[in-house]
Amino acid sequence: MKKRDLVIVGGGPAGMAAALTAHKEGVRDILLLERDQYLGGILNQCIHTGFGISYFKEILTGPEYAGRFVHRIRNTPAIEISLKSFVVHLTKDKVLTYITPGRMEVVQARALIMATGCREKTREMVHIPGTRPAGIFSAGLAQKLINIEGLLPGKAVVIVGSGDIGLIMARRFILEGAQVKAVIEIQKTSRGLKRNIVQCVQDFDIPLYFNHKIACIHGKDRVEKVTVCRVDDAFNEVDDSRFEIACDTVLVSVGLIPENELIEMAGVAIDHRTNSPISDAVNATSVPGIFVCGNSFKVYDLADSVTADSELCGRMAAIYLSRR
């Protein structure tokens, strides 16, 4: 079993910022694990602008923002990068087991930073009734299909929820020649950034229904239509408010869940309402030497904010190691 000073799980903006700051603070033995074949995390599929405004004082796309950190990481010899490395087990003693092509590795860290990000909530988590045809996607999956794979998931789209990814994908579908029939939001206001409401929905005249929900999804082999209804303040259906929207695709953009199953496995106290670690300080956990940063600690609106807090996390890990 190999022993390392600092192991960071996740090579997105959070993990890269934490690694660079820890190195700046004097840590010289850093292992960065990333399950994808590239560094950058979710930013690689976010080809829209809006990144770097507060951190770099520039307007960048997601890949441009990530690229600046990737360049710095690759020019820092003390940071070892292990791509296609999937962590499958973690103990309270900070022993990680991960799978990389051709072998399984076990490493023990003196300090550990988890920067594993979020996963999207699914249709089942928000109890959308109806059949189970093809054509139902999470917004992030649709984004990857279009921006990375070059595939158009559908041509007539209804978006459930007004999270930022859903709003951005409304614009993306329009730009790719598809039709966005509506954005359905159960709350009174949008959960997305105001700039995304204006730039992605209002500027393209996409209908946005507040206080509405999907009452049913219809279709056998492929989505054919959805039934929409108005809801009251208790989210109960208002009588005689149903109407139908014909579509072939439903995107679900109803929130994110921090990926923290590994640290829960290691005995970290978790708030099961949010799936975030219970902590008295940003980035800390109930287990000494295990830190969490980025969207796996809490869900951020901006990548710039993720970077700022992750730099703090890298500094905390360096201080912990120096005290040890």
Contents of the next structure:
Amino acid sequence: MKKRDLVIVGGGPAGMAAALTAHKEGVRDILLLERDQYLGGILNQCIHTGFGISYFKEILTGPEYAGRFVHRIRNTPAIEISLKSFVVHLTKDKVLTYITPGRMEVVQARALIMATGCREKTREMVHIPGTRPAGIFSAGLAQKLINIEGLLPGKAVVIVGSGDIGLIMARRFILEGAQVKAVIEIQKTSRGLKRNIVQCVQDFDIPLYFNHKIACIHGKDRVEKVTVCRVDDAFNEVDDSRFEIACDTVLVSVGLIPENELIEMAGVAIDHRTNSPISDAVNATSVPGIFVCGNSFKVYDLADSVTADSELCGRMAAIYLSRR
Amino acid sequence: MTKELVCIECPVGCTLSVDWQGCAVTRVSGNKCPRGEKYAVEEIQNPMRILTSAVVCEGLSLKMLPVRTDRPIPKARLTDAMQAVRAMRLRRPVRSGETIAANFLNLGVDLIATRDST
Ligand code: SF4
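Swap state to the form predicted in complex with the partner chain from the form predicted on its own:
Below, the chain from earlier opens the complete complex, with every other chain and molecule after it.
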């Protein structure tokens, strides 16, 4: 079995920042595993601006922000990049098994940083009633289809939830020539950034309904319409408040959860309400030598914060290795 | 007249109060930094936005190349700028930062790549 000083799982903003800082702090044997064919993670599909304002003091798009770190990593030979590498097993002794085209590898890490990011909550997790036709997407999946694959998932869209990804996608659909019929938010206010309410929703006169929820999704093969209703403070339906919106697509943008199944497999204590590791310090876990950074530790609003937190994590791993 | 605006220049999202007469802004308050004042004046006189989108690639490593205008364009021109972006086809490899269309639609801005496509 190959032994490595530091293995990092995930080549998005968190994993790249952790790798570069660990290297700067003296770690000289680093393996960075990324399941996609490119480094950059979710930033590659976040083609809008708003990245880098605090870290680079510049306004960048997601791919530009990622590109700066990819460039630095590629110029750091001590960081070995393994793309198309998907970790399938992890033990508490930090033995990782990963598959990569044509083979399976097992590697023993002296220290391990998990930078696996987060995933979107689904329709099932927020209990939206109705049929199960085609045309229901998580907002991030729609973003990938449009920005990476060049496919427009629908022409008349209702967005559930006013988180940042949903707001960004409202503008994206409009710019691609689709109609956005409404954004439906069950809370009194948006969880998204104010700038996104302005530049993604108000700029295009998209109706934004607070204190409303979808009472039913209709459609047999494809989404045909949704029934919307007002809710009271306990999120229960208000009588006689129902109305219908014709649409062919429903986007669900109701939050993110850290992706931590691998470390759970390794015996790391997880808080199942948030899916974050239980820990007395940011980036640490209940297993010495296993660290977690970025959105897999907790979901951040900004990539710049992920970078700052992950640099700290790279330093923590370097200190751990130097003390052993 | 007085109008409330939300500054979109950074994630803080300050609520600005803007006084203006005709086309002249007389007072801006609520901004936590000077960029807010510039934004408020522009937003009253001629709202500007950076356009970000993606161009269809043919025969390259990426199917879609992300692009943006290197500077903001008038908000009123976003729709026709998008029509132009949708009609484009990219067949040559580009580096992030490279110009895809110089003086895009005579708007005085360049449309630039934001990622490498080989
Ligand atoms: S005024 Fe300055 S701090 Fe406030 S939102 Fe605008 S740019 Fe940000």
